[in-house]
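Just one chain follows, in the form predicted together with its partner chain, and it is written as structure tokens.
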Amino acid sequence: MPDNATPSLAKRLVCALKIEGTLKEKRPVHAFGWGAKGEFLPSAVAKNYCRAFHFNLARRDDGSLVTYPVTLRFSNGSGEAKQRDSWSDVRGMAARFHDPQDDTRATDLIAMTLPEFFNATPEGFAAFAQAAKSAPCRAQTPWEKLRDMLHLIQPMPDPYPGQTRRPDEGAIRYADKDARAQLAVLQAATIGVPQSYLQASYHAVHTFRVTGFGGTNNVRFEWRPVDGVRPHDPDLTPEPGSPPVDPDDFLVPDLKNRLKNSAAGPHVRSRPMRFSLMMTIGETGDDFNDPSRPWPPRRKRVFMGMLTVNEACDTEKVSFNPGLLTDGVAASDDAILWTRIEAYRYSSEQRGGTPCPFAEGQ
């Protein structure tokens, strides 16, 4: 663990992120989530790059391909007390891969729709979290907006109806002083809303060291939806016959609807509920320990496998942790990653989450 990733800092972070008045049993961020079960089929080349169990393409005695059970949690990034699906927010996708041959073995991959993290160091992130705490907000006056326009600056978006607090202003003030936070703050402020949890790309922003036949590589993972990345258009007229949509709660009903159609059989048209897992290989010159800096799209990418979402399940008590790894996948020296590992552990204790039975203390 890097020296600056201390458990006390992780605790401070959890406390800084927790919004006053929210339930203790809720996570401090990504408070509203929905669980699902799925299965992962590794690609033919995955095991060349990583010897982890879930990347081993194998056949059963009957010749069928082995798939690996996956527990999933999709979530909205906000830690506010009320669910607001139609508000612009970072979304999360936590995945736990299980080994069907050994039920003591599992590994997690935590990803979000933001392609980078808000800072490169735990101290910087702690300062950011403090500065970007959700605070009272108001719409800019027409004169403030006009002034921005005449300065060729995009006015701040008006708060949503009913929105009295948001982190945006504090986050921007922080980013004005810390250039490393600028990209994430800019992208988080404009990230919008997906049409479906199954129509967004999710990035595991940290570097991991994976080992396979060809040696060890520094890599980052991302989920690419087969159904395409589609932002939600609030002005779009609902399709004829579709049920009325609650703007605060439409992402989970969408998932349930898709699962229902998928389970109904081939006679009912259903949308793909699959994600490709892509692995990007870092190169000399890339900073493997800085999650605030994405790698350009020119790095080598490997298709590691396909995830299919199958059915709903309750995962609210499950404690995912980016440090739950398995042989073949190791954490890099990214101090933010190590701080998150500690923070997830502490947060789980605080809300009475189920510790992971497979890894001591996690």
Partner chain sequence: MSKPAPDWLAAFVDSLPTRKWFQFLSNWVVVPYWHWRDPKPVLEGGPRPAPQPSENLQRMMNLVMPLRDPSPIGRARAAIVIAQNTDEIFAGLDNVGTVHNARFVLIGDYLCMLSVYDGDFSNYIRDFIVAIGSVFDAVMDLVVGGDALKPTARNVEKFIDWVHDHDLFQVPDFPTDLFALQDAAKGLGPDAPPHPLRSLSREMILQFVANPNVSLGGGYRAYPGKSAAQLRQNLGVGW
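For comparison with the form predicted together with its partner chain, please write out the form predicted alone.
Just the single chain follows, nothing else.
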């Protein structure tokens, strides 16, 4: 663990992220969401790059391919006490891969729709979390918007109907002073709303070291929906048989409805419920320990496998953790990653989450 990633700092970070008035049993961020189960089929080349169990393409005695069970949680990024699906927000996708031949072995991959992180150091992230606390907000007057435009400043967006607090103003003020936070703050401010949890791309953000037949590489992971990324259209006509749409609570019902239709058979399946897991390999000159900096786009990308999401389930008590890794995958020296590992553990204890049965010794 890097020296500047300490358990005490992780606790302070969790306290800074927790919004006053939220339920104790809720996570400080990504408070609202729902779970699912799926199966992961690794690609034919995955094991060449990583020897981890879930990247081993193997066959059973009957000749069928081995798939790896996956436990998932999709979520909104906010820690607010009330769910607001129609508000622009970072969404999350936590995945736990299980070894069907060894029920004591599992590994997690935590991802979100934001491609980069808010800071490069734990201290910087803690300062950002404190500055970006939810605070009272109001709509700018036309004159204030004109003033900003004359100064080449993007005016603040109007609050959503019923929105009286938000983190935007504080986040922007912080980013004005810290250039490392500017990219992620800009992306978060314009990220919008997905049509479905199943139609968004999710980025693991941090660098991991993976080891395979060809040696060790520094990599970043990303989930890409097979059916493509699609922003939410509030005027979209619901499909026949779909439940009424609540603008504040439609992502979880959509997830359950799609998976219910998927299980009913291909004759009613409207969209593939699949994600491709892509792995980008870093090169000399890339920053492996700063999740706030993107890598150049011309990096080698490897298709590592296909996830099929097939059943909705409750995973609210499951304690995911980006540090739950397995042989073949190791954490980089990214201090933010190590701080998040400690923060996830502390948050789980505080909210009474189910202790991870796989974490001991890993």
